[in-house]
Amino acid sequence: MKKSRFAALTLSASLLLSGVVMMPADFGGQATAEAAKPGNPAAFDQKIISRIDAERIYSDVRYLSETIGPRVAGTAEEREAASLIRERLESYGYQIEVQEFSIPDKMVGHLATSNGDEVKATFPSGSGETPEEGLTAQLYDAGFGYPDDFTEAAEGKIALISRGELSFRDKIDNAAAAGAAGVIIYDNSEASGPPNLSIGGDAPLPVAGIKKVSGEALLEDVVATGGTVTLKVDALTGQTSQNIIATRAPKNVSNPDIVHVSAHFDSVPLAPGASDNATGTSTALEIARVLKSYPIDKEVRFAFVGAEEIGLVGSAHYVSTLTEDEVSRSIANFNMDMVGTAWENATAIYMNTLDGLPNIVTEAALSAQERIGTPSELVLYKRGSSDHVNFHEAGIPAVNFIRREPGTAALEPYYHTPQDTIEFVSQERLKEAGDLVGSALYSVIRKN
């Protein structure tokens, strides 16, 4: 997931969907005889929600985030997650395709003071590299990194810059113009981990991101004493990621419509990625299990994609492999990202579309909510920054389901930090996401 801000539009399900049967969220066993009749939409919903197993979803979230841990694109951990997903889907009887693709070079490195103390840091894609032995230099306090924050004394030093007021790239370019040898940007909030910097392409200097407390310590212990640090940044080249595509085609249907269900399984560095996005991955796996044998008249493809966190690379690759005929037959994309956070403020499920307009997916979700009575407000919102973007740009109606705070559209405070752990995942909200998306999906693909 990546951040941006757009205006929100809350849809009134009661106005759009008047006359739809209302059922309580836990109506299993309590449905009226009328609602349980074959052919009634509520009866089809019951086939889904009675089988969605929240404990199974939660267990998968735990395994992905705690046993495997951070699943950074191109790493062994990301490959381990892909293997788990593939094996599970094979056991359900799906036709499996593994798509391997190249990813941009990844930067790795370390930062240490002259007395040998390691400073936890991130190294953004596009950072310049240091010599093999690293860059050892004094630090220069460059404030927020404005041009006026630099003097001749910055030349040859590593600029220590506070986050805020200017873009990361402006800070870096100003440091380079002043003759600095490198840049360290420290956070301006009390986040539990160093920031993951997006610097907009290749930078002229090596760059690292560190926590606020680390930056303040360097100001006090290194800058003030004239000490040095050693910054080392190297590029890992030739790396790959992969997508796992599970397909189930309807019987005796020629050239069926196609519905895509997507979730990314990678995470950012240092973050266990429980909410982002073991929750979406595990919920999609559970929906795939439930739908493995029900009659359908449309083709369903579960696309578990890698390398989302470095620019939606996996979903872009998947969509690029679709033929013109497949795109023309594709009628929907249900994308799940961060659907199970326990953050108490995230009481709404946002339905993000790139154009802010409703489509077949939002309509199916609103209808399902009316029938099964899920408690969370559904909000239609104009926003990209997840894998639904690539489907939309190919002309496929797409929605990203994600939990946010209503009104502000804020994400949980653990987002992209080492605190993104199972502790902050709600089993009840995983169940709600599985019920809602599963019912909406089945209403689109089921055989009538």
Ligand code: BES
Second form
Amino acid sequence: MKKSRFAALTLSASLLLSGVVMMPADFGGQATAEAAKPGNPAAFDQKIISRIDAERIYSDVRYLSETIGPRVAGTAEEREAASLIRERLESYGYQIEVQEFSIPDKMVGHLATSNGDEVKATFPSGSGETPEEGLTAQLYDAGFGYPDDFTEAAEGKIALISRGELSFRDKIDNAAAAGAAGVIIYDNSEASGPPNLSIGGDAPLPVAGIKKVSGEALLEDVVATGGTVTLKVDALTGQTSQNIIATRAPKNVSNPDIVHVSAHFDSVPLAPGASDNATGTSTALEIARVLKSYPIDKEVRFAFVGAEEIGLVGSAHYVSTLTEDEVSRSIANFNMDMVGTAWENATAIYMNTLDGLPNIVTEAALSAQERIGTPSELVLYKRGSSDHVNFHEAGIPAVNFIRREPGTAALEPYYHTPQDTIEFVSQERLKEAGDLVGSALYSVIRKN
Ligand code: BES
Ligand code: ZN
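Structure of the form predicted together with the named molecule, given the form predicted alone:
Below, the chain from earlier opens the complete complex, with every other chain and molecule after it.
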């Protein structure tokens, strides 16, 4: 027994070395590690992989995405997800901190024709507001919104502008210069929902985004007939979101190193957020359950964060609450975001780092892969776009684990759409992510 365990450890150490060699520090875009052989888990890996329960993860993904549904920052649904996470972690015996923080004002509104037809629309942050009763006006067809697209007839009307060619900002400024009272931008390609417009700061006019088909219908039914629309845009102020932080400190270690595991539980509007990011949330919860009483010699903190989708706001808040001393003791961040898509092309687990370079987390994951035999290839890749950004910027080695298509780095087609449902989540891949990240994490924090 003793002998074979020793052999396993020696083997994993040599595989670890070959894993590092396979991944040159100066790689340009991505490097891949060969798909693992059957694996030879160490006893400490076995403590993780024998207990990570894919059905439990899957049922949490179902609860978050179906029972709760879209969990937009600042909403009751996001709050409900936070309570579920909090109760669960409390039941596991972690010390819990609930962090509440304010989020930027959000624009909400309504668009309808004079016939009473409602038009599905989005209202970008930075949009101007309308009077409380709304702005009722005729529409003006302003093409792509070039200065020359506007005549005197645009004055006092709502400019209907196609997406494309000019920035949203230029279109809005040109409409304002022509004396328009508002702007509606319609998409220039088919999409399942109205576009989310980034208008880069405060606009002098109320602005709405609508789908291509809706724009075409307005051209035909309203512009051509001289009818009106009513546009209403208001700022929703004073909203808050939360982070749930679960901590377990090692016994008899003063000033221990700290390892942060993070996952965001909010989603974008209209998306059930099954893959993005009920998968990361539920897998991190399961890792917390499995690890709840194993001996560790580092402090582990599970940071379940809100408001990621509106600009990584929750993780920025969490990192900002760390003292200088805590930051200096922080050695790693394992960030789980979109770890369980069933999309068939997403055969690789990407390890996104901000600088594209390996670090303690990528190395722990690669050696865990070699030991336990994770079937998917691991790809080191340079990319932000998730909460690891804030840890990295504080100087903490950070990795975002995310499933993607190897070579193209494409995400599943359901990303940020109403189709981001449990139908496209794979229980097998959740297990793979839980085993991989759980084993890598435990290899870093365990008491030897
Ligand atoms: N779950 C995605 C993560 C992601 C990572 C998407 C890498 C694309 C590439 C995340 O929730 C997300 O959608 N991020 C935003 C950026 C964020 C700052 C709002 C994005 O990439 O658009
Ligand atoms: Zn996400």
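Positions refer to the first chain, counted from 1. These figures come from a predicted structure and were not determined experimentally. By rigid core we mean the largest C-alpha set that fits within 1.5 Å across both forms.
Relative to the superposed core, A208 undergoes a C-alpha shift of no less than 2 Å between these two forms. Once both forms are overlaid on the rigid core, the distance between the two CA positions of E165 between these two forms is 2 angstroms or more. A displacement of less than 2 angstroms separates the C-alpha positions of L357 between these two forms, with the rigid core held in common. Relative to the superposed core, G179 moves its CA by 4.6 Å between these two forms.
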